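Just the one chain here, laid out as structure tokens, in the form predicted on its own.
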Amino acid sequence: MVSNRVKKIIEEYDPSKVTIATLCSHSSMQIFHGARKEGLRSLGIAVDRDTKFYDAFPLARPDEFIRVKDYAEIEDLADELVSRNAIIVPHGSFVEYMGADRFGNFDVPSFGNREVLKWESDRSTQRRWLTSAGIKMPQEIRDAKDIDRPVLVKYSGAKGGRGAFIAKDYMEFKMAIDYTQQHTIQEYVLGTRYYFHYFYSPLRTNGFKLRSGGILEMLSIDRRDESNIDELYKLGSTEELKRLGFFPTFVVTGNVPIVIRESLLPKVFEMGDATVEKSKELFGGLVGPFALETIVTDQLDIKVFEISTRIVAGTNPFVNGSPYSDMIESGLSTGRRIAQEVKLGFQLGRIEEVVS
């Protein structure tokens, strides 16, 4: 999974000066709390914003602070990141304002396999993956002109909800859709969405044993308050509202922790389980956090719509553990996980299979 060029730069880094570093937005607030709580290092890269906030809340504060005018000039950090022994967490923010080629051909050691952004940041090779796994995924919708349901339209990438809409025909496909990006058109399935938060840890051997080894950790479960879907229909029909001017939008603007009755935990494993080992096969693995975006519907199926491959910003509630993490190791959160693999991954001398 390493590259050559990574390997060389970890194999030169003092175990005992690791720095923890990411981009100072999603869920950085959660990645430096947990280094913290794990006594090591960490550093926030400030892209052209304030970071005085974060002296409100001095345990997830970083130790230091770098910073920059432009996402572009993260590129140039390579030699600086290195220098302090820094191993970057890249979590949804990071991922798209850098680009997924930057970022995979950016020169500092990064917690995971980077050859997961190539098969996440496009919903095509996300489907193909999902799919030999046997995971379960709503009806994929080709042509537009073939839409004869309600469905859901979705741009790639991490956008946080930015874009999407529904259309029930080709018409209001037509009147929303922007040409310009790469999209998705996937039946609209009736349900409850739930966003399961996984762990896939290849050094631990204690728990839910996978059987090319490693184990997989479910730490917690979140909702997604979006606006301003979630509010809309108060004000009459879709409808009605849309020939007024207002029209549904998906933006993600807060997480709701949830816990999902016990009888479905044994297929939320499976899925997982599924996804990781087929990840082995496609890509060489995914390593720590990944979620799916799921929809329970009213007959307990459960249908995946989505992966992310890393940190999502669902984990912020449970920054001091979720009543599945806490049945794992009090106070546990996935920030907190990343830390605890990271030095684990030293102390075993085995830090190359959690870092590429």
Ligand code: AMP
Contents of the next structure:
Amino acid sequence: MVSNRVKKIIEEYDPSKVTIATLCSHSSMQIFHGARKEGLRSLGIAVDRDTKFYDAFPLARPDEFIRVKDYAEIEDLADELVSRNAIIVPHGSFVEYMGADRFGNFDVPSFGNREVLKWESDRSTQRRWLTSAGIKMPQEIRDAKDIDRPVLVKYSGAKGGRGAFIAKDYMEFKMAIDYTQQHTIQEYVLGTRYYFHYFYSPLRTNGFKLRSGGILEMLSIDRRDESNIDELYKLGSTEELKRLGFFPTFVVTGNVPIVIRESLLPKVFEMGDATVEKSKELFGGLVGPFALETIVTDQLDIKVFEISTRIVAGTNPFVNGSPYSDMIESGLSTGRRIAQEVKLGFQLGRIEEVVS
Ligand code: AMP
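With the form predicted on its own done, generate the form predicted in complex with the ligand in the same format.
Then the entire complex follows, led off by the chain already shown.
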């Protein structure tokens, strides 16, 4: 998993000076807060952004900021970050803004396996990974002319749901599609949306064990608040609204904590387990946080419409623990869990297994 270049860099690190670094955005406050709780230093990379709001949250303010004007300049920070014994924690915005290619070649140790980005960034490889792991996904419709039920049309990349639209037939599809962007068409699954936040540790041995080693945790669950679809029903039927020029949109604006029926937990662990085991077969394994984004139907079927292979912003409601993580360790957030895994990696002399 770890490249020779990164392996060499991390071998030179002084474990007592390790610094958790990330881009000031997305889940950075949780990541810095978690590092602090674990006694690690933290560093925020601020790209042309006001960082004063961190002063309002002293426990989530990084020990130090590095400021640059443009995302392209992050590449030039590699030596500076390495000199501070930095380990990058990639989050959705980090990879999206820096660019997957640039991030792939960035010579600073990064938490987790970067190989996963190639599988995550493309919806067709995601589908290959998950379905070959036996996970149920919404049916894909390859030719728009075959639309025979409500579908959701999505564009590539993690854009927080921006641009996705519903179509009920080919005519509606044609009216709304932007052919200049790559898109996929999925059956619209009716049900409740739950986003499960997992953490796979190759290092720990106590817990929900996987066949190939390591343990799987499920730290929390959220549902995204999406504007305007979540509130649209208050204004009348969607047909009527369309006539008035209101169309449903799926722009993520916030996150709401969730607990699920306890009887669904075996299925939730089965899905996480299969996802990790298949990732080991396909590309040397997923490490650390990932999320399965699902819809639970009234038949209690869980359909996964997407995977995120890094910390997701849906973990942010749980900076001081969740109803699940509190049963592992009191006050455990995903950000804190990442810091713990970094520390454990150094303690066990196995840090190369959790960075790349
Ligand atoms: P995505 O871009 O895959 O994150 O999808 C954006 C939003 O669309 C999600 O947060 C869900 O609310 C919704 N969604 C995605 N896929 C489906 C689906 N197959 N059926 C119903 N809703 C979906």
